[in-house]
Amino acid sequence: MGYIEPAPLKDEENPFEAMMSRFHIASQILGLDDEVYNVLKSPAKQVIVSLPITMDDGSIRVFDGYRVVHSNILGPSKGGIRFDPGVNLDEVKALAAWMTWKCAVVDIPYGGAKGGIQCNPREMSAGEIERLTRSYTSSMIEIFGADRDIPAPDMGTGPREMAWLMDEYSRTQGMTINSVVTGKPLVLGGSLGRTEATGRGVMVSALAAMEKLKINPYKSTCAVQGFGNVGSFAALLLAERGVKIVAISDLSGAYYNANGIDIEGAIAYRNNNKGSLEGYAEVEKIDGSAILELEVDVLVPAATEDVINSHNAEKIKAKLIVEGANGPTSAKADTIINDKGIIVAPDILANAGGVTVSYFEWVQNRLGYKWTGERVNRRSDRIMKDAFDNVYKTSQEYNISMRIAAYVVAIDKVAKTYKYRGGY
């Protein structure tokens, strides 16, 4: 095979390189030929737009907006839109590819995409964010579409922005098209179960892995790093199933209690305290990074990328890592973690509960029919459990880590579909 060896990896490397290094290993295991390798590594479409917006003080600011469609081989592309000062093309490219693999791993008929605008929504008024969202949507009219490319919320965006996006898109089409976007408010065709979907998928993956490792949930301990939407729901749902959550953390620091933390109480405290755990009294405050190194059975990194890296991987004592965040383990740390015999339920598998329920939202919009929350949960749990079992089986078959096995499952599915569809 005529591969070019990827450049040696730096730690905390650019996210596209991290994704590519794993893609490369999985491709070699599968024996992909050059044609398919080159098709799958290259994004299908990259769009960069400049968005001039009138700010509240009357001045005009120009924002950079991005949308990368990595693949539409399995179906319309799917992926979130983030509003963040750090948004750049490399990051969006990596996240779009991750979405391709994530949809393929859980066997959903979507390709991968990602979008973003370089801005700081915390420093903008609702009016400014609305004008920015609508301007971005009208710039992407040729890209978005219920059968072409379906956006969703990500960092810095939520149901409110998706409602504006849907409305702006619908205006240009002369009719209401709520299936163009997911993560909408319930009254606009959003799905029940969407808010907790990613955290719920983390819980299902954790329990499936604990079963394989013969860890009894009722005798186990867990630390959850990151207490946003994903982390808090993962912690709550794991606690409901008997797992003792001994540590949680957010930007204000980490909080520890050997006897277990009352997660419902912590969520209520956070919600009444401007979204922060600062000052939470029921627990001992510890250093934010120390949460990763606690002696627990399960570690759930649910904050940002590269928190487990070559500097701290040696100190991790958990038996199982379930990745709620995208890319929380750097590629260099992978080797150290594997050598220590720690099992990892990787991001493209463990946090795919969100895209699974997004898919259900799209299906409901297409049918014009709403499912009950119970049906949504039942179906997403089944999809997540089947995906976990499939990846686990692949990891045993090839004697590879769960992360590489997830890439093998995903790439194999996309490559086979590409072969059937054919190129030019």
Ligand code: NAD
Contents of the next structure:
Amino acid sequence: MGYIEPAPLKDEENPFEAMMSRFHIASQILGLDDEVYNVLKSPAKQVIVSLPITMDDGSIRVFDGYRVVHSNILGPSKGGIRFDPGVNLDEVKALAAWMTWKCAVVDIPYGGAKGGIQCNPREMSAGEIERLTRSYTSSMIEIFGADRDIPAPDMGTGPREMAWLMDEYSRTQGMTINSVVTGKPLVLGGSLGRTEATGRGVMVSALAAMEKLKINPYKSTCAVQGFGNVGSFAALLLAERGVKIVAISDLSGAYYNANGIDIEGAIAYRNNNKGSLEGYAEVEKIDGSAILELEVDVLVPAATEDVINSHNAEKIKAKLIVEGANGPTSAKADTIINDKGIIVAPDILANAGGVTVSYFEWVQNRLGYKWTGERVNRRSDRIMKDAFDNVYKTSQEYNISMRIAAYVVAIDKVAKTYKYRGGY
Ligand code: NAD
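We have the form predicted alone; now please give the form predicted together with nicotinamide-adenine-dinucleotide.
Below, the chain from earlier opens the complete complex, with every other chain and molecule after it.
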């Protein structure tokens, strides 16, 4: 291979470089040839749009919107839309590539994409967010499509935004096309089980890893960073299976109780407190970043990127990290974590429950039929467990970390498919 020396990581916080360095290692293990390497590392399509929106006070603000289709080799591209002030092209590119690998790891027939708008939805009214969502959809009409590119929620977006997206798209097509987007409200063709799907997959991955490590869930402790969709359901479902959740956190700080936190109570508090744990007085408040360094068996980072990095990796005491968030561990931290003997169920495996149930939603929409929640959970649990076992087996076979093993499984699948399909 002519690409043995990767470009040095200039910036630990650059998620695209972090993704590429893992991609590079896995490609070398697979002995991927240069041609396929170059195809897979380059996003298929990158779209940047300016979205002028009339704000409630009558002023016009222009927002930057992105959609990156990393790959459509395995099928239509799939990936969420993020509304966040930090959204930028590098981040969207990394997240799009992660979607390609994630879909391949869980063996669903999708490529990868991601989108986002640089905005702060917490400071915007519902009307402003609706106009922004519709304007973004209209700008992406040529990109989106049930057989082309299928968006979904991510940070800062949820069923409400997906409903606006579906409606705007359907208007332009002159008919209702609910399979163009997943994560919709139930009445618009959303799937039972979708809301909790990512957290549920984190729980399945955590239990599978604990079994390998011979950790008894009923005697284990866990800290969960991020108490949004992924973190709160992961915490709830793990607690239901006997794991003691001793710490949770969100942007307002971290909350600790050595005897275990009542997760249902914390969720109820958050729901009645504009989505924040601010002021949650049932437990001790600790410094936000301290949650990562607690003496626990399992750590679930379920907030955002690069929270585990070369500055704090050495201080992590958990035996197992189950990555609910995308890219919570920087590439530089990988080595430190591995050297410490900490097992990582990596993001592209552990948080793939969301895209799996998104796939089920799309299948149901296309069938015009609704599955029961029990069927959704049973099938997604099986997919997550099979994917975990496959990645674990690969890590043993090559004597590599679970993270690199997940990339090996994914890249091997996409590369083989590419070779069958061929190019120009
Ligand atoms: P969300 O917006 O529902 O929740 C994010 C939570 O993280 C909030 O509680 C927020 O306060 C907290 N947070 C943000 N930055 C933080 C920080 N620096 N420190 C501590 N807490 C912080 O988002 P979500 O849907 O739960 O997504 C969380 C992560 O999981 C993201 O990385 C996302 O890409 C990833 N993910 C989400 C899904 C999904 O289905 N929602 C699927 C796969 C991966």
